[in-house]
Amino acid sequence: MKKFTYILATLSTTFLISCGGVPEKSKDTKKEKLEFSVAEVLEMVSKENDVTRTLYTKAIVGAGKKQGMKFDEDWQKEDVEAGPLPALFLRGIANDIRKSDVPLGLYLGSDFPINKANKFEGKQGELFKKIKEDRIPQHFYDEDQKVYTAMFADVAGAPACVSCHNKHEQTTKDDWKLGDVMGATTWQYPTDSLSYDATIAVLKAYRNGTKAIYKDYLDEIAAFKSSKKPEIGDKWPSAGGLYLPSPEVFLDSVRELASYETMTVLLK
């Protein structure tokens, strides 16, 4: 019973997800709105984007690093060969969301940052010290930006994670170490609550995000010089090669891990 609602929920988020919401149940509720706060829709996206980056870093850079693929900040330069390190990931995801016309922000900052400008400072900087000692979100409304904001632990969940920091050359700490929080994703929406319908694009635009990011990665790959391309399928590096998901499968896969919460907040 339990693995049936699972694979349930997992159906119903990407149907309701794709289809933009659910039908009307009849006439006398059709000015019914559902509302959600900001808050728990920023939690929600949040947890989409931990089960995203997760995946990504530990069965796409990490398993593929071992399989000698590459993955560096210049990744889109033409004489590049290699794909985008999970903080760049996040970033695609974000750049993507700025173009829709949901209201998402989307950004990753730290107290040593590699790159000055992601610096928390602040009412942020403040927050995130928090952040450290405690890992509980912080939200809080920004008054110079006029939005609600939330900002979550960005853990150091993979060895990936941590030689890639500890070895940049720009980096402003070099002994970073599996489990450190090593910054925080901020998430910013204009409104206090979202309808149905603006929950339901919210997600949809972090999805379409990530699918994004992913296909660029894709094209990437397809333009390399080099013999040695990953084969695109539905094998993953863990099997052994050159391998990659293509992007139905790897957000098939991101889908099937974060369904069952983003459903039970959506049906509370």
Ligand code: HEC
Given for the second form:
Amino acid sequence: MKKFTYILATLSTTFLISCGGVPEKSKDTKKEKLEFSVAEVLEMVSKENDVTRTLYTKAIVGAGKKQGMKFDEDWQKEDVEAGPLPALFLRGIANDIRKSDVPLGLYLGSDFPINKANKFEGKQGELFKKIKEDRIPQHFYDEDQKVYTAMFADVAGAPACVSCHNKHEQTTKDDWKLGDVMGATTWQYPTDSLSYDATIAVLKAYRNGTKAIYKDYLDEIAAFKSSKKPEIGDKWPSAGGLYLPSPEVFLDSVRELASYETMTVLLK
Ligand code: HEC
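Swap state to the form predicted in complex with the named molecule from the form predicted on its own:
And the full complex, kicking off with our chain again.
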């Protein structure tokens, strides 16, 4: 019975995909104008990611550690009272996007990864060598996966990136420096151009992902048994205590930092 349900689920997924996505969206009769190239959209969402990732790393992880907060690979385990590492924060966003109906893929890799599963291979490995040299984003069509792909340098933008990676027991490189290209984010999307609505949907899926993983972190905190429970509100750890911004305050900051560039492209 289980097997049958599985086959049925697979069949209906295949059907959905071969029909071009989620039916109610594609039923639109009037043809939408394609306004943005996939490269433009992936550049935009990648900028949002840079802002979000640096804010989380500096203002939450870096500043939080100074106040005694902990961040750990096993942050989701019941007996671990810690928050997500930056890479796992990003993976949380990627997982949430995967659950949405926006066909955007996001992955963080490197040539010297802490986690072997994050090592670039094949075409992405080759392109990453170029990115390390000139830091210019790489755009290509991935024939195997049938997706447009873009790779952007992931730079050690905060001291916490460097110190944590250099000291990590599974590290494959212990002399990272501030400003180094430590890896790259790889983004994937199935079509070569997007309508205005589809573009907004991509940006929204990213922001929703940020909200979801940040909320997961706060939910973890709610279950902390120790007295080291940060107070959640409108203060940040830099205020000098166990404080964390609420999801709204955190996202307001992302919005403030990212919106100018994003709007410039959207209103081109
Ligand atoms: C507190 C520790 C810590 C901090 C801070 C940290 N990282 Fe990581 N990072 C890790 C760990 C652990 C992994 C592996 C996570 C996994 O996939 O299991 C990782 C994964 C990565 C990866 C994917 C390749 C790999 O090493 O597995 C990149 C690239 C990366 N980090 C870059 C950065 C950058 C850039 C920053 C700062 C913006 C940063 N990291 C901050 C611990 C850290």
